[in-house]
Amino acid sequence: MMIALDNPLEFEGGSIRPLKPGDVHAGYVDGLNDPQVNRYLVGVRQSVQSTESVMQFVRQNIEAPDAALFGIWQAGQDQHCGTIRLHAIERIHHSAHIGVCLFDRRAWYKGMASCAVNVLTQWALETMHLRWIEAGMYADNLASEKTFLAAGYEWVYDVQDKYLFEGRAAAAKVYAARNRLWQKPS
């Protein structure tokens, strides 16, 4: 889904904007292949990523009617350090799922991910008129949990043994942001 933004969505220390194939760079590809980065990224770690496979993913998200992929830029940097994605966007239910990945480890522990989640969530609730945005994660992914809590998400429920992680059954935790002022658009 091509999201039209006149300007990037800015937050303290950075910004996000829709990602284009021309934004793909070697650091992005290398980061996705880094076992510390892709530990919780099921699809990414299933095969070695290449410039072409990453560009294909970006193109698929541009063309998808139910997804939007954004790059995360640190202030003053030419190349993005992460991505944030709305997907499974459901117009009937006015809901979506969200995921974030900082593939450049130099951007970790600076609040970039939670700021990006916060700014995209607020924009999607207000501009796309969503009423519910859901983030699911492995229960032991504490960095992701902290990211979404810092962005204002609330714990909703756990699903025991939902996934297999490193060869064992693992629980999933689900957090959500809700538009408490939501009214059906006319």
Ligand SMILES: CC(C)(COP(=O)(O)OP(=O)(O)OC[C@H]1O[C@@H](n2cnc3c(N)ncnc32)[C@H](O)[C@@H]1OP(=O)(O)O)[C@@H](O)C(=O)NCCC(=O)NCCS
The other form holds:
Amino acid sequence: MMIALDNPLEFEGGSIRPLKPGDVHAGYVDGLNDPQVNRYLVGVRQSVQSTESVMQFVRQNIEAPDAALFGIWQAGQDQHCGTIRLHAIERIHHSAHIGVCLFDRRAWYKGMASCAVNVLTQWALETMHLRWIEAGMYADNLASEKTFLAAGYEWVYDVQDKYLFEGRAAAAKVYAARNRLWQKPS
Ligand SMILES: CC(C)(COP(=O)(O)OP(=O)(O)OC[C@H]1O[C@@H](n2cnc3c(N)ncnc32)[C@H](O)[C@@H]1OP(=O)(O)O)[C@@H](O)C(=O)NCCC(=O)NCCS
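Structure of the form predicted in complex with the named molecule (previous: the form predicted alone):
Up next: the whole complex, starting with the chain shown before.
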């Protein structure tokens, strides 16, 4: 969906803002094809990504009524180093899913992902009046689990066997952030 923001959402060391097709750069495409980056990104791994496929993804997210894709910019950099996305945004339950990826491995281990998750989560709970935002991850993806924990998410449940990882049934975990003071917007 088209998100109108007056200013990027800032955190220490960086910021996020809605991603546009013109933001797509070679480092974004190459990063998505990096096996260390896409190890747990099952959808991304289904085909080799190209500038066109990535631009199409960006456009689809702008057009979708239930998704919002943001880029993550490290302070002082022109090109974004990652993405963070709300999807499966649900109007009845006021809920959504969230996913994050730093496709540029040089940006890892600086606290960027957890800060980006935190700032988008707070913004979405307040501005989009969501009451529940959940993140699903393979149980093996310790970096993802620690990122959502550091961003204030709480473990909700584990799922055994539902998802395949490299052809075998694997365990997944679901974490959520909630607005416990949520009231139906008037
Ligand atoms: C997961 C990912 C977003 C983490 O990004 P990051 O900016 O390096 O994470 P942060 O620096 O915010 O770190 C948050 C916590 O995770 C820990 N962490 C980060 N990478 C880790 C790793 N590879 N192994 C173990 N712990 C890790 C940090 O030490 C930190 O822990 P702390 O709060 O106890 O200090 C990044 O590794 C990535 O993009 N991976 C590929 C895409 C992916 O798997 N996305 C998640 C899909 S569910």
